[in-house]
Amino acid sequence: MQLSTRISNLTGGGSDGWDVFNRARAMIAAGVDVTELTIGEHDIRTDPTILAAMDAAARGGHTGYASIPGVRPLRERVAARLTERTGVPTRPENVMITPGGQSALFAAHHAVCDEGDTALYIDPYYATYPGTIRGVGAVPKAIRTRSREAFQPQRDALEAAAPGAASLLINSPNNPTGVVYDRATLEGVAAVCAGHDLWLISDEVYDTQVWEGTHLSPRALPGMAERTLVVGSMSKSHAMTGSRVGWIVGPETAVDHLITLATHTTYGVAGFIQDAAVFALDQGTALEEKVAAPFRRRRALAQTVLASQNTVVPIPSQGAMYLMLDIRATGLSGEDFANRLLDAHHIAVMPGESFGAAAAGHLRVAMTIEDMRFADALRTLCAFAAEQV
């Protein structure tokens, strides 16, 4: 018996690039003390007040099938949030609640790509992007950015890739680079989408983690609301990664069809989790800033550590919970460096190659452990890099 080609080739027939992470987890299971700077998982848990709201909703009986588009109060809160933050009038009918941001990415590509369509995305990229595209039967096509340009997508590269494509996926603030796309970049993105009749899928799950500059949703640019699907999530903004609650915001007609898709796939999100998300959003920006504060502090610590050496070159970290470090001066690939660092010092980082060819010779470091331990690990990484030169 054969499995489908689609599911057998989600990773393109090769590794998904997470070998170092898997090695680190195996070492931990064997009792080795490993400093993990790999995945974007908060070192704080979901706020107890959110958990209390979730518990109250569950015990109050909201455990049956919930409304598939999302409960009305949550769709209203998300619509109000987007209206306030972007200036684009947004109604509940523009919103569908999803089981996390990953589900939203999958659904969004289903909405705009037919079998065999080309779907564009930016390299470096979050590791699941090409597999998500393959999963809907589309053909992923990466647009490479350059370290020396802070991994901002350039309009000429977008123009070269766009003919014949159906969609473009972007992510700002960006995982893995920590870069926030500036207005000029996003205006270039918008012009290419309009000029080539592309749908834009904008992954904005890190919109509450901006350290420099301003997050601009491309949906707010002229003519873009009608061709943009925005992906959002409670995972990063409210440390609710395991709760699996996110959303898609877009034109009402698209959302209507996405609701039909959800009826045949996920069948919605648990009601008591949605009630907890309503409670969390009702707390306003104070709770979001509390969740983001550790990463802001650790970024400042990292800047101090990195300024004291000249082997590791940081990409300007403007947002999200990651640092992207250029270690090409060592002569090692990101994968080789990460494996050697894990063996020598039991520090686990993600090789840049896990996120695409454009990040080869780089590392992604998650700022997800206690401040002083994080600073010590970064010092060790830099000293180790200097030893390789």
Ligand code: PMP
Contents of the next structure:
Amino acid sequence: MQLSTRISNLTGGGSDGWDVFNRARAMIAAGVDVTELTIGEHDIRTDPTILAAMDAAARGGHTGYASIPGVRPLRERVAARLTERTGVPTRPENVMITPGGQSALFAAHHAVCDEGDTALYIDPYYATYPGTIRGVGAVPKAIRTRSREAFQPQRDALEAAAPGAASLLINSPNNPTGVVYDRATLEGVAAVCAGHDLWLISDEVYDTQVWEGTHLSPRALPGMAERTLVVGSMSKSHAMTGSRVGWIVGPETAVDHLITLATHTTYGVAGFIQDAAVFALDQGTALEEKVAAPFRRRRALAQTVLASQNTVVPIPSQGAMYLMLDIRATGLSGEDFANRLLDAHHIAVMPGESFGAAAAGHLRVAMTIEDMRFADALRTLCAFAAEQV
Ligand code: PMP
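Structure of the form predicted in complex with the named molecule, please, following the form predicted on its own?
Zooming out: every chain and molecule, the one shown earlier first.
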């Protein structure tokens, strides 16, 4: 039986960029001690206090169908959080709770793109972006950024891509680069969106992981609240990746339609998970900082290691749980380097190419293992790079 073109072509064909990752997993399964610096998952688990709240909620009976837009207390907490962080007055009616950021990204594109519309995104990109766009029947169009510009999208490139497009998806703090968009970049984004009547989908799932400077939400820029859908998640901020709880924040009319979409797709998020999320948000920034602290420490360690060599060039990054390293001095592609490093030293990192052509000749290193082992692996990576020159 024939399946739909839409689902058959979701990945767009070709390599899905996970070859090194899959090889590493196979080696681990075969008993090899691989140092895993590939995926963006914390090395701590969900805090026991959050689990206790989840347990209490489930045992207390919150196991039936939950309110589809999200339980009122959670919508209120998220609205308050955004109001506080961005200065944009945000009401619970501007918030819909989703099963994680990924489903929010899908729903957001569904809400703003018609069949065949062009949806813009920035290269390098989080691996699911083009497939998410194809999944709603839109056509993904990448806007290249440059390593030497710290992968900040430039106004002229945005202008060139914008005519006729329906939406622009950005992500700051950024996966895979760790870059936090500065005010000038975001003002350029806002001007292009306003000038070409684009919706902005702003993926802010790493907003609690900023190591230098501050996170600025483009929704806070003049005129942007009416054309921006913010995607957020408890996954990264509270080490709740498996709980599947996130949100979309946007204009009330858009949220109304998104609730109708949820009624026909997800049917909401488990009530006891939402109650746990309310508890987690009530702990304030202390818990978020506790979850972010290991990455902050490892980034500092990485800076020391990287400063003592000159083959690997780090992209100046200020956030998220990743480092982007330029290894073009070795003459190898990111993929060749990552494969050789895996074979020679059993260290697994992601080739930049997995995140788009703009990151060719780069590596993404996830800072998701214990500090000393992380620093050792980075030292080995740098020494290995120097040997290739
Ligand atoms: N956006 C980005 C940039 C991500 O890195 C991730 C997860 N790796 C997500 C969205 C989705 O996260 P979740 O669905 O767990 O909220």
